[in-house]
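Presented as C-alpha cells, the chain that follows is alone, the form predicted on its own.
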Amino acid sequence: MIQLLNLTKYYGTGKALQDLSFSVAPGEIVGLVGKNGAGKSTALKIISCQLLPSEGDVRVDGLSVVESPLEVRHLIGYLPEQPPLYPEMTVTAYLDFTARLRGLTASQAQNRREIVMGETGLSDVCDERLGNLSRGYQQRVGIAQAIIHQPRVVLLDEPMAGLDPFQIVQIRELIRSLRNRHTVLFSSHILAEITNVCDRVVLIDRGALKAQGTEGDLHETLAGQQRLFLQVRGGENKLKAVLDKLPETRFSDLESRNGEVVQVHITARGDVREILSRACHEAGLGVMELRTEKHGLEDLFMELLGKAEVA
C-alpha cells in the first residue's frame, strides 16, 4: 500500500533523507522510529504530498506522489505533529468542515461525522470548542479529521506527544482500532508504545534506514550480542581498565557509590561472563553481581543506532 523507493530529500546542502526504502502492506500498522532530526516528519510530508522528493519516489496504492499527487491525496488521511485545529470551532462544526473539504456532500459529511465521533470517543464533547479541549481530546479530533473521508492510508506524526499516561493508553487503543480498515504509518518517540500498537517497526537515523521488522526481528538483528549487568567492589578506575581490555565490548550507565562499589551495563559480542569474572578477580575487584539482561525496545533502539554509527 505504501512504498518508499530510494527516497532522498535535500534541505539546502543537507540530506534529510538518504536513499530510504521500505514498504507497508495493506491493513498493517507500522511505527516509524528515530531520534529528533532523523527524517520521520519529512518522510510523512512527502508521502502526504506536502513536499516533493529530491530523488526517488513514493507510491501509494501504486500511484506516484510525483506523478499523481492529487489522486494520492484522496487516498490519505494525515495528522501532523500539531493538530490542524481551529480553536473557535466546535467539534461538530470542525468535522463537518473537514469532511466537506474532502469532497463529501452535506448528508455524507453528517453521516461520517457521527460515525467517527463514535469511533474516536468524541460524542460527549461534540458541542465543545476545540480550544477548550484537553490535549488528549484534541488528538482525538485530529485523528477523526484524518479518517472522516475513509482513506485507505492514515499517516500520524507523533500522535502521542505531550499526552499524559492515561491519554496515551486511550490514543493507543484508538490507533489499534484502525487496523484492517486502514493502513497506518505513524511516527513516535514513545518506544514502549510501539510494540503495543504496531505490527512492525521501521528504525531510521540521519535519514537512512537502520533496521525494520517486529521486535523479535530486531532481536535477531542483534543475535550474538549479550547484555550484562555488573556490580563490583574495588573502584571505578580498576573496572574501567578491565572493560577497556575486553574485545568487542561496550559499557554504559557506569555508576559509582562512594567511589568503592561500582555498577555498569555491558554489551558484548558473544558470552564474556567467564572472561569478565576472571579479569575482575585478577584486577582485585570483588564481583558482587553479574547477570544477563534482556534487550528492551529502548535497548534495541540504542544498540542498533550505536551499531550503525560504529559501522
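Residue numbers count along the first chain shown, from 1. Throughout, rigid core stands for the largest set of C-alpha atoms superposing within 1.5 Å between the two forms. Computed from a prediction, not measured in an experiment: that's the story for all the values here. What changes on going to the form predicted in complex with its partner chain:
With the core held fixed, residue 237 shows a CA shift of 2 Å or greater between the two forms.
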Given for the second form:
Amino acid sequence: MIQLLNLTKYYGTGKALQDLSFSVAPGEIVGLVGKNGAGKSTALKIISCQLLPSEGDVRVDGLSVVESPLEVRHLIGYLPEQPPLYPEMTVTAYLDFTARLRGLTASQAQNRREIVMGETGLSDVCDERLGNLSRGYQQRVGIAQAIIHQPRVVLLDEPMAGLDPFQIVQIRELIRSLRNRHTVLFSSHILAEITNVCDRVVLIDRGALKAQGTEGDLHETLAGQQRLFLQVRGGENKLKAVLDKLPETRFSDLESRNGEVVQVHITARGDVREILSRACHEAGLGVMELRTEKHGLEDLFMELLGKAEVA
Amino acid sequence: MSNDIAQKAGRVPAVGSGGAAIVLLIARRELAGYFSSISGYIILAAHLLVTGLLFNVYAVGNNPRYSQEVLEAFFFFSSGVTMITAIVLSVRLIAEEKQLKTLVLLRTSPITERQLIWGKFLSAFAFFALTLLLSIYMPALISLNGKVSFSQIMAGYLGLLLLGGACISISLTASVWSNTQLIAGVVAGLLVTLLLVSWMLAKVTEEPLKTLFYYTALHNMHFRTFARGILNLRDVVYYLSLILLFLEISISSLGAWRWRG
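Return the form predicted in complex with its partner chain of this protein as a structure block, the form predicted on its own having already been given.
Next comes the full complex, and the chain you just saw is listed first.
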C-alpha cells in the first residue's frame, strides 16, 4: 500500500533522509520509530504530499506522490504532531468541514461525522468549541478528521505526544481499532509507547533505515549478534580470505595502512572471537587488536526504550 | 497513466471535480471566522467610525458645496480607509493558519493551491464588500440634502471595491510570504505604499520607466476618476490585472513550499 523508494531529502545542505526504503502492506499498522530529529516527520510529510523528495519517490496504492499528489491526498488521512484545529469551530462544524474538504457531499459528511464521532468517543462534546477541549479530546478530533473520509492510508505523526498515561492508553486503543479498515503508519520516538499496537516497527536513525520487523524480531536480532573490531598485521588479501571463510559473518569499513596493517569492523552471529583469532594465526596474520564493540542499533534501541522508562 | 487507471478503478475522484464548491467551502469557513471572532466586528466598526468622521469633518464640512463635490470627497477619503481595512482584513488569511498550524489540514487535503487562494480571497472580499455596503448611508444622507447622481455612487463604490480587492490580493500574497500576521501587515503596507507613491518615481525617471511608474500608481492615476463618477475601462483593467497578478503570485508561492519544506 505504501512504498518508500530510496527516499532522500535535503534541507539546504543537511540530509534529513538518506536513501530510505521500506513498505507497508494493506491493513498493516506500522510504527515508525526513531529519536527526535531522526527524519520521521519528514518522511510522513513526503508521504502526505506536503514536501517533495530530493531524490526517490513514494508510491501510495501505486500512485506517485511526485506525479499525482492530489490523487494521493484522496487516499490519505493525516494527523500532524499538533492537531490542525480551528479553535472557534465546534467539533461538528469542524468534522463537516474536513469531510467536505475531502470531497464528501453534505449528506455523506453528516453520516460519516456521526459514525466517526461514535468511534472516537466525541459524541458528548459535539457542540463544544475545539479551543475549549482538553488535549486528549483534541487528539481524538485530530484522528477523527484523519479517518472521516475513510482513507485507505492513515498517517499519524507522534499521536501520543503530550498526552497523560491515561490518554495514551485511550489513543492506543483508538489506533488499534483502525486495524484492517485502514493501513496505518504512525511515528513515535518512544518504542515502548507503541508496543502492542503495531504489527511491525521500522527503526530509523539520522534519516536512514536501521532495522525493521516485529519488536520481538528486533530483540532477537540484537541478542544474537556480536560486533567486533579487528586490527591485524599481514595484508588485506589474507584477512579477506580469513573473513570469507567464517560462517554468518559480515565485515565493513576495511582499512589498510601501508598495505600491511589492516583494520575492520565485523558483525557475527554468536561469539566468534576464538575462531577468528585462531584463523588469523593459521593464515599468518598477527592480531594486534581484537575487541567487542557496541552495536549502533543496540544503542538506538536502548535509548528509545530508556526514554519510555523515563516517560 | 497511473492516475487514469486509479480513477477508472474508482479509487480516487477526478482532480478538479467540484473545484468551485471547494472554493466556496473555504470561503464560507473563512467568512464565518470573521463573524465568530471579535476582530471582525472591530475592523468593521473601526472602518465605519473613521469613514463617518472623515465624511462629517472633511467631505461635508462647514462650507456649502455641491452634492457632487461632497460625494467625490467622500469617496476620496473613504479610499484611504478602504486600503487600510483591506490590508487589516486579509493579513490573517494564510499567516494565521501558519500560526495555528492549521494550514497542514488544507495542504494534505485534495485541493489545489488555486482553490485555496481563491477561497481565501473571496472570503475577505465578501466581508470587505459588506463593510462598504454598511457605509451606503453616507451617500444616502447627501441625497437627502441635495441632488446625487446614482451613476457617481455606483462608479465610486465600484472603484472602492476594485481598490480594496487589489489591496486584499496584495495582502494575501504578503500573508503567504510571512509567518506572522504582524510581518504580513508590514510587508503588505510596504507593497501598497510602493504602489501608492510610484507616480512620484515617475517624476524623477526617464521613459519607459516613467510611463510604467505612472501606470502602476495604485490610487493617484486610477481611483480619482471613479470618485468623480467616471467609469474608465483602463482603470478597471488595471485593478483587475493587479488582483489577478497578486493572486497568481500567492498561488505560485504556496506551490513552492513543497520544494522548500
